[in-house]
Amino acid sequence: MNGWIPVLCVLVPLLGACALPFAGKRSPKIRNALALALVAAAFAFSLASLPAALAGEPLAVRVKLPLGLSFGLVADALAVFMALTSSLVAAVIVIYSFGYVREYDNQNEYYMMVVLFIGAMMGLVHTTNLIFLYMFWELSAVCCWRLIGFYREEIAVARANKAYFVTVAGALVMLAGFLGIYAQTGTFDLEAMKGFPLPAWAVVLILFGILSKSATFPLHSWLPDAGVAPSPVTSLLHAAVLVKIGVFAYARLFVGTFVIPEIFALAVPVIAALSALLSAGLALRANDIKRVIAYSTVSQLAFILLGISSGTEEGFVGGLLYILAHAVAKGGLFLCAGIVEHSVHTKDITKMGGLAKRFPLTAIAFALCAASVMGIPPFSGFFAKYLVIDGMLAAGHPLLAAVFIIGAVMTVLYLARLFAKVFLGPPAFPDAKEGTSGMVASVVALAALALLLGLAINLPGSLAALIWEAM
């Protein structure tokens, strides 16, 4: 029986997003009962895998299908780490959503959105199967579309058809390497193709939609385009779902699974390199407090796929790390950001101003979420930046990791200016009020998590560095 949990991971909040528009017509508080619900059970069933992940007998399933094909799930360390941190960081955000967008429309089809996007993360996670991994990996995307368009306005709608059609695009080119994957293995089983030496022209296509999902520069511009939708939308967007998708992907495709030549232990680095500092350089330029936010998320994932493809322990860790200290902090920028404009009407930091006199909760939450991903001590953000920075430079690449500190220095001049516009100075509103309780508590508890995480991080160290063991 152990062996479903994953696929009650998977399959409640992907059927149970369906009952949600239903249970929103008898009574919204049913709905949104129903909504934190559904996510709460994919965390507790993530939970609930975990010790055998640890214990290295992960749980799985296996179907067999016609035409030599299969279906399976398992709930290896990987899918672990990764599910819980999606799944806890989308219930927090699930409960933000109560007061966020309690007097807008659409509420039904926004609660099926958020809940079936954890089912497809939850999928595309656990899955041993390429097609079914592209298949999870496409429904993201629809869910994505719908959430950016949300407001239904004619710039929202543009900016969700943009970043629904780059993403799509290189999924559809990732589609095409794993179908020549498949000419040459006559199987999409991932622990079949284990150690499979993978041609570069395979590399490039699966990389293409990597970059794309993960907004890796120069696949990057739909990111910052999608802060027109709710901030809760965001923060999923940005920070606990949709853009670790990718670098999930690059763990468990390139790290995990298949053999690639060794161009890309370099080229991938420069990458990401590159899109670090283009992105970081952006947010020190913007004004819009969003727009800010989404160009750290693009320069902080270069942080992550610099650690995961590095090569080494020290750089593989700390990506990890960094996907788990990320998610809760940008996490709880991007709901900060939300409490903000959805009190002073206003995206624009150089209208705003002293806001730490009416919104000190929320403040201090954007302080403490700031400091993570800014790298300071005792955050989890610093110890998984100095990891990826180290291991860096145990791959032989001074240089590379010369840069990443450089962008480590500007992420603590943008994240420093940006909390000086909104929160220090004379009060620009003097009568803005701060938020429900729901989205105040919402913010500190990620706040106060991004530091706990630190004080404990030998736990999550411990299981990535699991993972790589596993890999």
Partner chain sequence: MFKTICALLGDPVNPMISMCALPVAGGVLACLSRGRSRGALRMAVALLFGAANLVFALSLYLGGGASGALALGVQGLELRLAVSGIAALMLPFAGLLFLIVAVYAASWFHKREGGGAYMLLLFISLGMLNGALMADNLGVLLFFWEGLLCTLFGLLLIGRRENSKAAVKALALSGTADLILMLGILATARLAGSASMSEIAARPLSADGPGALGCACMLLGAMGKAGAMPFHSWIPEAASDAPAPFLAAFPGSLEKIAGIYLATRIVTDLYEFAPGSPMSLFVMVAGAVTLFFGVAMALIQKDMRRLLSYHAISQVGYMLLGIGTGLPVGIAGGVFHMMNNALYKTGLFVAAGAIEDQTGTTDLHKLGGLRRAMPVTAACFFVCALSIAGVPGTNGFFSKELIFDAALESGTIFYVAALAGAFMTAASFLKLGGAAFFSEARLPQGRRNIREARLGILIPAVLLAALCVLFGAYNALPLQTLIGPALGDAHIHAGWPENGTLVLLSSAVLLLALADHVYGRKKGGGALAAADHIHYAPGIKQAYALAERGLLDPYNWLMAAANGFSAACAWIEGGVTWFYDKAVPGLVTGTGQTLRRFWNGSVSRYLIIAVAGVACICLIFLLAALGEVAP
The other form holds:
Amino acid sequence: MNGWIPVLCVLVPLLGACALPFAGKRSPKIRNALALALVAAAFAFSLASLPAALAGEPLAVRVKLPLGLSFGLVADALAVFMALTSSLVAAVIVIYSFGYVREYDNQNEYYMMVVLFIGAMMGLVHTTNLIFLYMFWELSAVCCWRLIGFYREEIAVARANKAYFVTVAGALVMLAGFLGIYAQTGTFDLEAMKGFPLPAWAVVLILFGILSKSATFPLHSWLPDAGVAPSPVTSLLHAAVLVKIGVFAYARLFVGTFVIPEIFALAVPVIAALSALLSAGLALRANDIKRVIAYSTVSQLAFILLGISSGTEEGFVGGLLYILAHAVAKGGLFLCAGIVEHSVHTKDITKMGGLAKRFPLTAIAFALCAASVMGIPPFSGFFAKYLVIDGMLAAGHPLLAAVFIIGAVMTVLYLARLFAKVFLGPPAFPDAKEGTSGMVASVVALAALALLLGLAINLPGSLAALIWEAM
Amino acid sequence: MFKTICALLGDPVNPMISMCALPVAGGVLACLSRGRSRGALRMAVALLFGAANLVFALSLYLGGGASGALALGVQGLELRLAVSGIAALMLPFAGLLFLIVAVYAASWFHKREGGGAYMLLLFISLGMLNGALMADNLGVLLFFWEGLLCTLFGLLLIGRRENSKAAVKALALSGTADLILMLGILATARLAGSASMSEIAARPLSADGPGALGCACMLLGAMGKAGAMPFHSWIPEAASDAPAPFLAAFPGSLEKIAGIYLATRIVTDLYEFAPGSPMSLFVMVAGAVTLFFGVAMALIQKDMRRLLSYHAISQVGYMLLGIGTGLPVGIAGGVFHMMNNALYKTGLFVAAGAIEDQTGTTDLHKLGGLRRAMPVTAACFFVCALSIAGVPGTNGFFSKELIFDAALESGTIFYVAALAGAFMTAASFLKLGGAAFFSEARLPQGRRNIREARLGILIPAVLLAALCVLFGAYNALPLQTLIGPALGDAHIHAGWPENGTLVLLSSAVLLLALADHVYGRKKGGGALAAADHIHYAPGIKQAYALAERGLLDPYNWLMAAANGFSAACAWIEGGVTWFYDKAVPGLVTGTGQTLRRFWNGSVSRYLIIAVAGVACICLIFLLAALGEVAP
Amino acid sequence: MSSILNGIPYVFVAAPLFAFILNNAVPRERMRSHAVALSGGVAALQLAAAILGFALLAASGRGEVRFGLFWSVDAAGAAYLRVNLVSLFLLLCVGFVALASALTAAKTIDDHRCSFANLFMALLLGMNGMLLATDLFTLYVFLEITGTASFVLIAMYKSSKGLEGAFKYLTMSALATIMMLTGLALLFMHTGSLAFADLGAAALSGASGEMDILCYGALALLISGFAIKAGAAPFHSWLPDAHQSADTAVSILLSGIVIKIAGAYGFIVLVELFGDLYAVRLSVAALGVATIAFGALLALVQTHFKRIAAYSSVSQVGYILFGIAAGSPLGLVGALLHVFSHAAFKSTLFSGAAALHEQLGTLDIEQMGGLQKNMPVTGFASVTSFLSAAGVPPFAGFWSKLLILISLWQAGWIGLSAAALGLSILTGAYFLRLQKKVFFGPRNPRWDDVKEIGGTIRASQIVLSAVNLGAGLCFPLVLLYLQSIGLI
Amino acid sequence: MIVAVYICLGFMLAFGVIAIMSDGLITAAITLAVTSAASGVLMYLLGAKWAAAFEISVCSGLVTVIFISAVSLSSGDKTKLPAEYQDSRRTKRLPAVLIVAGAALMCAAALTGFSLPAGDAAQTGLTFGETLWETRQADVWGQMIALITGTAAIVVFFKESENR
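Moving on from the form predicted alone, kindly provide the form predicted in complex with its partner chain as a structure.
First the chain shown before, then all remaining chains and molecules of the complex.
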């Protein structure tokens, strides 16, 4: 029986999503409830598979197929960690979008794509086969395309197309890498290829896909442009879940399964450093509230990539904690931006100011989430940043650690500037009213979660340490 | 009695955890007290929790310190707490000062808005400070250390939401200092192999070679928190924006205690700090620079708050100079000076607060003749001013003499800078005292009937002045009974300094300052203009003009560098966006268009293309036939 | 069991013939309304027979089933007809696309219904004949029949001025005829017999061990002839014009299956016979690359819905050529599966075009906009065809492309495999442009009162989308079945 | 024998060019008939007697009759090609190109020593009837379906549309 939990965790959202439009035709209330129920189901199932993962023998289902395409879903520690993170944040975002998406049309498609996306994420996290990893990867790219183009305006659809091109181009190059591996090992099954030494060109090809999905410097251009999407979408896709796929793939492939040449333990951190600094610089200059936060995401993702690719235990554990902390905090930031933009109808921060008086709860939540992203204790961001820099020093690159400290300083600068420009200073919109109670509640919940995770850091910390042993 | 309390609370770790949790609980209680009688309620909470915290601290101090660990679960970050040596001393001292400042704040916010939030953040800061002092693991120390950042940002935002420049500046500068500290801590932990200070203290690391990065960064972090240059420029800004109790709490006492505590631990425990080594030179130079430029800026200020905040910066210079020498007498002098400074600086801030509470302003142009209206405040101000100027017999004098002695030994240039600093400190306080208390009353007639400050503010001022006199008169108590055992060498010479020439020199400097004040007063017309002759002297005027425009402010250098870098990034981003939005789509649709023009629909063209295609296929076969193309 | 198996091949020839006779025997007035239904019935019958035949033949394990209607098949040198697994699968595809076309024709074709049915049967006979032929000359004869029938179908509904597309198709087919006939003549001259059994690289090399120039020339001409019929890159010029002027039901037939059977099946035969000649496979691969690139690039800049679909067909034929060029059984399986998936998503796209033409009256995508709201079924169907064509995993298109890429990689052509991957991003590009301009973009107020298409076209769209997605989802089962019958 | 072959080839080439070039439909039809007749003679010379018989009777005979009857039945002005199909620029250069191509093919044949097969190629033992019915069964199907397609096509083009 236990093998069924991962399968249900993947299939329930995927199949449930197809039923959403029909539920929507009957009544929006049923559809909203069903959407939340599906995401909550995903969370529940991954929670159910946690004890087995902790005990060391993960729940799994495996089907042998020809051509090395054997289908397999394994809920090991890394999978459960990622599944819990993404479905938890997704649940909060779905609650948030009840209030946000209410007055726009084609909501049925919106909820269908969100739940489909979560299903794809669950599948991607649990799969043990390269082709099915690619399958869920592309499915999430399609959901991302439909969601970014939600407003159906000219600019929104153009940006959605751009996001689709960059991510799918990266994915296709990655598929070429997978075919290269298949030519050498004769199978796509990750468990069969554990410990196989990868040639450098295969790693470079796969890195293309990873860097395009996790928006690292050369391939990051689609993420800031995707600000045209509704806030819950940017929060779900570009903060909490979609961008984590690339980093997860790095952990699953290059740390968990394959042995990659030594050069990459230095090359990837250097790329990450470049991306971190550049996007931090851009965040300091951007004037669109969502673009600043998007650049900040690009910069923090470079941090996570650094942690995971440092090759040391501290770095890896720090990277995983960073994924959790960043998903929660950055999700909160985007949602706060959503509330502000939703009621003042402009995204230009130079026109905003003094909103703290009108939006007290949003301002506090924004400040708490920003503190967690800056890495200020007692929030979870601090522990993650501490361990990532520690990992970098353990790997013996003090110079890179210093560069990332500069990145952290710039993070403090641009987030402080953003907070000051939006919430402090002379009041610009005296009669703006805060979003619905659902939206504000979800934002405060995320901020509280960031604080709570900080104080109870040893729960995710021990899970992350366990993942390192399993690697 | 104190031991029973410890036993009551179980194992040693428990009181330590409670010392962090207790203040937070107090803060929450203070914040929640609403309604008409909230002022009294907050005063009661402040008294109760401040006293409880002091009792716990004393029990730890008298109990000879304690240590214990709590597995935090994250690799390299287990919560190990150990209270020994200087930390045990600092805890009660901080508790005492906190009690005073809390009472002062409770009475200050009696009528004013924002009291609840202020008390909450103040209590949380105490919790964080206690945690930092008690932490044995460097990571945990950093955890509590950076926590102060949040409360600092929150405190600065109370009351001044319109222009948030000071809060952002404070966050940026202290954030940078804390992140540099993080790098230092990680480098030290990596070098020493373990993150627990007691283990590192067993075999201290050498400060040159690989250890240099760790030591320098940690020292920079400590200095940043203490408020020394180059991380000082937010304090004067905050002085003009933040509520008065904030000045007494943060720049006045808490930050100084934390900063100097860590500097002392680095110098004594973590690293071998040879007196002549480059690292000690680095600290001494920083101390001297802060000392000299801090007081130079203070001299020309016309507002009491900004003047006192600049003095807070320059006093840190003395402490760093003392600790930087690396000599036991210097370190003891530095720590003693920190304790004295905490007392008289907080006293001065409380007195300034009392004046502001009564007159509504701290601008010296409007103040005058308060000697008759507020005699007790004037007396307390007078005692604290004497000790900050270092008049022989006051506690400031004794700690300065120790620092002068150590500075002379390590380099005359530092001694000369210290003396110049003492001269300008004396001159500026003469100006301040004269302008505020002794000149004729210039207050707008609306504020004629000034009465003495309220009791809640007066008692802290009197208490602080009394402590200053106590530390001055009987300086063996702080030196031999408190600091000596804390630093581990009990034979520090208490009482009157035996080096007579130093005493003569410093009293000569004081007399010179008095003469200059009298000369300046006559020349400038009035106590306020006493320092103008220095201010507008030929060479110095331009320097001051530069400082006024903020060109010497490190924050502006940081922001300029950041904006320059982001401009470069924007240029690169422009290139990348051009590639994504223009180059690739243009190329693809361009080839598409040319191909479409080529296939223009005329049948003859199609046939010609087809025949060309056949020719290509024949070519391939020809190559195959000649054996060119192997599989 | 084997009696049924022997009987099945006759269905493919008898059924269309019988329908043709029935269509002309019954008086025109009554036949008019049932003509299209009759052709749909024949297509469905063929589909069912092909599926049953495939299953039985795979189970029975016999290589092929020979049949000669009235004559015994074992006479020496007899040009009999035969059915094997490859031809049965392609017959299945023919039946499937013909059914889809009939469903669309019921709505779009309202005059000349009897003539349409006649030509529909003739086309069916032509294609079935090609698949059943066992020697090159019969293959050529049925190729000509298919060509003529499709030419007439294209030219049927046009006034004299609109004959331009059909005229181009005719001239290009004439060129193909010339080349193929000369090729066949040269081959016949060299080997004396055109039957598949006798031909083969060994036979060609003859005594001297190496090929003489004329045989190379013959093969080159044959390949270019089939290339024209398949609409491969340099020879694809006629396809878009033919599609633009043909009725949508005819377009489904034309691009769904005719270019595959007339063109790609020819290449399958050539590679089967002369596969170990490296030049043959290399030229097919070269054609493949050029086809994908030109097709995709040209599709990117068109403004007429059907021209985009036509160029997309050209581009997808390139992938089929890749599968054939790989030469390995896996490559052949990949190519055949891609024939099926392309048939599925191209028919979806064209039925979408039919729906748009019926409801909007125009197919110029510049004037359309935001139709997803008014025509959700057509919008959804076009998204499934986009995703399946672009090779997005859960759909059938991805799996067949994956098999082709694996076979290419195993055949050693890594560069080509990488090129195929890169070019499939272009496929995504022109479909996304189509989506943006027609369904997904901002709404065009002009079409506010447009309603969704009804009747058989909506049914066919839903069925075809279901096939697209269903084939993709249960592809692992197909893989298991193929492995059980030993094809992979 | 070789000379006769080349003469026939010459005739075919010349009349083919005239057929393409001429504006009048009737002259085109007639010259086309002569071309197919020349090809018939050529086949006979090369020994394919049956093929020659069919070629001359069907292509040059029957087809020409149909062409001429169709042209004469339709009204007078149809004898000239409609204006838009007259591509004056192309007609100038076509003969030169064709003649050069013919010459090139001839010397290519000469170079590669293209030898004509022996006069009476080895006749397979079967008579025409046997080859058609026994060995070429598939061709029977082919011819039958070709006829069907042809009739269906003719029906479409020459019928008044029913409902217009």
